[in-house]
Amino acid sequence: MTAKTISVQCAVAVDQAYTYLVPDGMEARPGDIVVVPLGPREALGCVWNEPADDVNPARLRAVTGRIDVPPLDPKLKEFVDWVAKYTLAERGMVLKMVLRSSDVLAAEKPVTGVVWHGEVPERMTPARIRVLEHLREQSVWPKSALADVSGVSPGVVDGLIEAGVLERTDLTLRPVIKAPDAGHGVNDLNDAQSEAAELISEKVRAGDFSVSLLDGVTGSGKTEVYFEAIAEALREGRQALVLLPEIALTQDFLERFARRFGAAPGEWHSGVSGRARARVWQGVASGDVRVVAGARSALFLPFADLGLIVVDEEHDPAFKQDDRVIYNARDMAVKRGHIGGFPVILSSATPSVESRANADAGRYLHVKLPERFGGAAMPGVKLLDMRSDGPERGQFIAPSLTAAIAKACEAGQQSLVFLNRRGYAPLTLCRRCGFRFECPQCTAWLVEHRFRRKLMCHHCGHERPVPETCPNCQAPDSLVACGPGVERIAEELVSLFPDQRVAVLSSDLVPGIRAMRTLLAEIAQGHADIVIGTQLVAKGHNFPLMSVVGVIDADVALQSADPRAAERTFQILSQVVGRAGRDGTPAQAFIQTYVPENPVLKAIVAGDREAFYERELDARRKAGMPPFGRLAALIVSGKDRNAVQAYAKQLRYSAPRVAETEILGPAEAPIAMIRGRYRMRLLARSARHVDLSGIVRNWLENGPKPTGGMRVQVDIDPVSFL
């Protein structure tokens, strides 16, 4: 008999499938998850569609085992292939995002439990009495837990089992995710919401690929609208996925989902325990888990029958992954819908310029919600010119904003002060000799975190205690903080309002996801009067009592050379302003600026979204920038600066000459060194219809190869330009 062979794509950094023998008695079909020997270790892999190499079976190694989970759907494998090809990542690394780890795939270990039906043993002891007392409160217990809570040895429980008083039972945990009910808790929608819900629900019923841009102002009820699309998918017997940029911070979303569907969705993000993630993975693969709400990595879950993807806050840069496999989950969600033949919904109050262009061109259905739910008005917005209306020297909050906060406190309302800068101060220097604290591994200043008495680098994590004297001139008490971070703003507000409750929302100050969710819930319930926050506060949170919003240093992002600076500023300021007045209370927002004539700020004040998009799209069109052109960034990095520069120039000169394509650079990256590695950037720019991924792939395959520890990182469709 001819030995049976299969091709297996291993979930490691390789871009090809390897051929293995199938042992006698084992079935291995395309899509099956297997364990195979790879070098000196074992690796997870998937039986791929590629024909096995024509190799002498005597030279092949055999598959070690097959994992007892459903095989991967052919369309998911096609998606893995496409993502790898588009992003220039190794196919095995994309597959790894699907398979995760052996812990996710492993069957749960059986948990032995005991059950009591009420019989009493003939012989009673103090130990047995304690066990039975706990069984009266709860008749079924894991065996070890019952012994622990009763303060007895496991032998006491075993004795009751032998006496026939208790019975053993299998308590192996199952996915504790109740099935959502499409007919539970249906929301009362206004006319605009009902019309929008019907438009996108019709796309779900049609069961074909489509993309709908759900474009509604903050507080317009977009979530309730796409809930109806999810309900339609459930009625059709399909699964649904909701991608959120900060799933760990969106307890409010999970609670709203549970009110609408009578059950919470499966959660998938870094804050979920390994065992719980395994249950979600296996429940998704079996079809038992019907809806998942997750971070960007949830896009690669092996759904049995995925029928809808919703990308909430689709404009958010958190959907871009910047290491290993570099991808934008929003764009990949659209591609997964295209391959799977089902609809995708992109939802935002401030759509990305790319999505807006696609809607204008008719490639996406543009569904609009122009007004807030319940007739609530958007906050009025006022620019505070810091050149004439700024605070006293050494202070950072303008008098007009201070007065508005005081008035809100008197009325029992909340205020939000936004500054997208963590820590106490972005720069610390010596007033005597001018010494500045710089990260030894990055071209970045160390940020003072006064609450923790640390100087920290926000790029590599390097930190050091704040010294008592200048390390350069040894002058005592000479260090001065320059510029504000949220901690410094909090210090100023506590000084101005000593009787008010002040809360600081910053990722480095709140110890973990549960603590962050608790703090957000307390703020929403009115347990804080003044909230100071970074970009965390801009992401979809609902604070009913918020009536004043103040923005500190609104000009910082606008001064950046980033070609997306205007878009980012418009989005984040619009989102922050939208936190106020959501319950119908009249609200006011104040934006502190030194350039009140800036068109982005003027559009926000006027509430004229169309003016911003028209201007930004026109500028992008003239410059050939996305969405009217395509970009790919190549970042060359290494330990030796001269070697990095020399190799980057060689790479540039080896670039292929292709029509409607140009190569810019190399140039030193804005952050020229990170983690001790020097960085040079090249940028490839092409017309929209050009296969830029293919051009870059051909360039790297035929160009000079990096040596001496140098690396080339490719970012197709870059979001960050640092």
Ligand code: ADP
Contents of the next structure:
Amino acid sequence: MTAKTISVQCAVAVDQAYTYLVPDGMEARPGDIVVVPLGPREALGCVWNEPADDVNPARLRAVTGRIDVPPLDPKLKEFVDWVAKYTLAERGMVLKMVLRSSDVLAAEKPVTGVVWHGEVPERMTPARIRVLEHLREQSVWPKSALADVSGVSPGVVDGLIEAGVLERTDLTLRPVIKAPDAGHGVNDLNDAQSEAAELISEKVRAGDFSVSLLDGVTGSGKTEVYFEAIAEALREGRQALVLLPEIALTQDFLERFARRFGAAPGEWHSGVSGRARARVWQGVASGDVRVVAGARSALFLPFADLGLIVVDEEHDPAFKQDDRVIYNARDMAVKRGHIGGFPVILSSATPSVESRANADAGRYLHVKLPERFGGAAMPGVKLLDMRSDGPERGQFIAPSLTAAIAKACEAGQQSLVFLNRRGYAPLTLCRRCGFRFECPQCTAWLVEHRFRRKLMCHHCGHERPVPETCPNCQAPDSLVACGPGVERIAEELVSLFPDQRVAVLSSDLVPGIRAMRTLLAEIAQGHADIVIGTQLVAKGHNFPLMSVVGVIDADVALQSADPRAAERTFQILSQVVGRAGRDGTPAQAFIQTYVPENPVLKAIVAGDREAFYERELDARRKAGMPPFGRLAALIVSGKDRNAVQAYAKQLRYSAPRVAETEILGPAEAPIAMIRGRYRMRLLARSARHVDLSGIVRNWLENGPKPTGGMRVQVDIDPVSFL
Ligand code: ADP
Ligand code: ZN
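Same protein, different condition: the form predicted alone was shown, now please give the form predicted in complex with this ligand.
All chains and molecules follow, beginning with the one already shown.
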């Protein structure tokens, strides 16, 4: 008789499945989740389809156990394969994003209870008497609690069960999962919304793969519209997934969902932990959870029958994960829809240039909502030229912005002041000797966080107290803060408006995602007059009372050498401006800049998004940049600068020569050192139809290998170029 063997892909950093023996009496079919020995430890894995290697069974180790969850769908395995291949991550690391951890897979521990129906045992003991005393007070108990309060061993309670005096019962608390109901709280849609909803619902009914770009200005009702697509998926008996940037998963969003569907969606993000996480994972796999609203990692949940993915704020860089498996959840969502054969909806007020090009080329259905709901107007936008209209030295808020905020306060309305820079000041220097505080491990200035009394590195977390004297020349009181961060803007606003309530929304001032959501909800209800925020505030929040928006420094992103600088600036400014005037109150936005002639800023003032897309698409086409070409970045890093440089050069010379593909670099990365590792970048660029992932894989397989603690990270379709 031949021993039965299977191949198992472990959820660790390996690319191939290993062969294991299946012990007698165990069933293990493809897709099953198993625990296997791996080196000195045990690992989670999934039974893969590949034929087992031709190895001597005597040398094989046996599967330790099978976990009692539904097997992974072959299409999900195909997706894992594809993501691994595309991103050049090990397949096991992608599988790990599906399986998460054994906690998520573990069965709920049942709580055994006992019920007493009033009978008394024939034989009485002092212990039994004590138990019965408690049962007279309360007839149902968790078994262990009954033994505890009675001060008896669990055996006494077991004895009473055997004697037929007590009956076992299951007391496990399982939250009732209420199914969302497609017909619950249907909103009346206006004509444009109805038309859009009809177009995308039709795609859901068709049930095949398609991508729709739901492209509507802020406040046009995109959420209402894609809710109808979700309703359609529910009517078809399918599951649906909504991906949102983590911070956009607010209470407000969940409540809106519940109003529309009569039940909350399953939630999946870093704020959900322990049992709640396991319940969503297992509920999704069993089909009990019908809709999930989640951050990017929800894309890897094992849905039993997924029929729709909505990616809200699809342009948001937060969908890109840049460690371990480097992937863009927006793009991978499209692929999951492609493999699964179901529709995907990308929603945004400022679609990424990629998605816009796909819509223009007819690959995506372009569904437009050009106007705000309920006749609300977009805010008027004014550029404030800081060269002529700026504030006095040492201040950062222009007088016309201050005046507008004052007016809003008088009218009982809110103002939002935006600056995408955490902390108090981005640079601290000694005015006597010119010394600047720099991170010892990174190419970066230390940012002063006055609230915490620390100088901090935003790249590695290094921190030190602010000293009394200059560490270089020992001069006392000589340190000065240069430039503003949100804390400094808050200080200025508090001194300008001492009687108003000023709130700062910055990730390092609010402990955790839950607290941040509470604060956002309070602000939306009017518990602040002036709000200062980083990019967090730009993400999909509704602040009905907001009538003035001020942007402190529009030039931060524009000045960078990043090929996406124009796009990022356009998106973030449009989103921030779009926070104002949602309830129909006339609103005004002010953008402070030193380059008012910049075409991106001009397009925003004119409210002319087409001008932006036209210009940007044209520039990308000419330069062969995405989406008209492909990019892959290779980041070489290591402790030794010379070794990194030498290796990066070697790598460059070993690059394959492929038609319509060119290699740029190596060049020192803009942040040349992070956490003590020196960094060089290479960039591969190819035509659109070229398999750039495949080329890079061959290149790395055949090229020189990094040695001595050096590392090569591959970033396909890079979003960040730092
Ligand atoms: P977007 O996602 O496009 O920014 P939302 O869907 O958040 O827009 O809608 C903006 C505001 O208008 C929300 O407060 C929403 O409740 C309201 N709204 C939009 N469409 C409708 C509708 N058909 N009926 C009632 N309220 C609507
Ligand atoms: Zn650092």
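Positions refer to the first chain, counted from 1. Everything numeric in this text was worked out from a predicted model, so none of it was measured. Think of the rigid core as the biggest set of C-alphas that the two forms share within 1.5 Å after superposition.
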Exercise for the section: With both forms fitted on the core, give yes or no for whether the Cα of Ser139 moves by 2 angstroms or more between these two forms. Expected result: yes
message: How about Arg432 - superposed on the rigid core, does its CA move between these two forms by 2 Å or more?
response: no
Exercise. Determine, after fitting the two forms on their core, whether Gly159 shows a C-alpha shift of 2 Å or more between these two forms.
Key: yes
Ile129: Cα shift between these two forms after core superposition, Å, came to 16.7
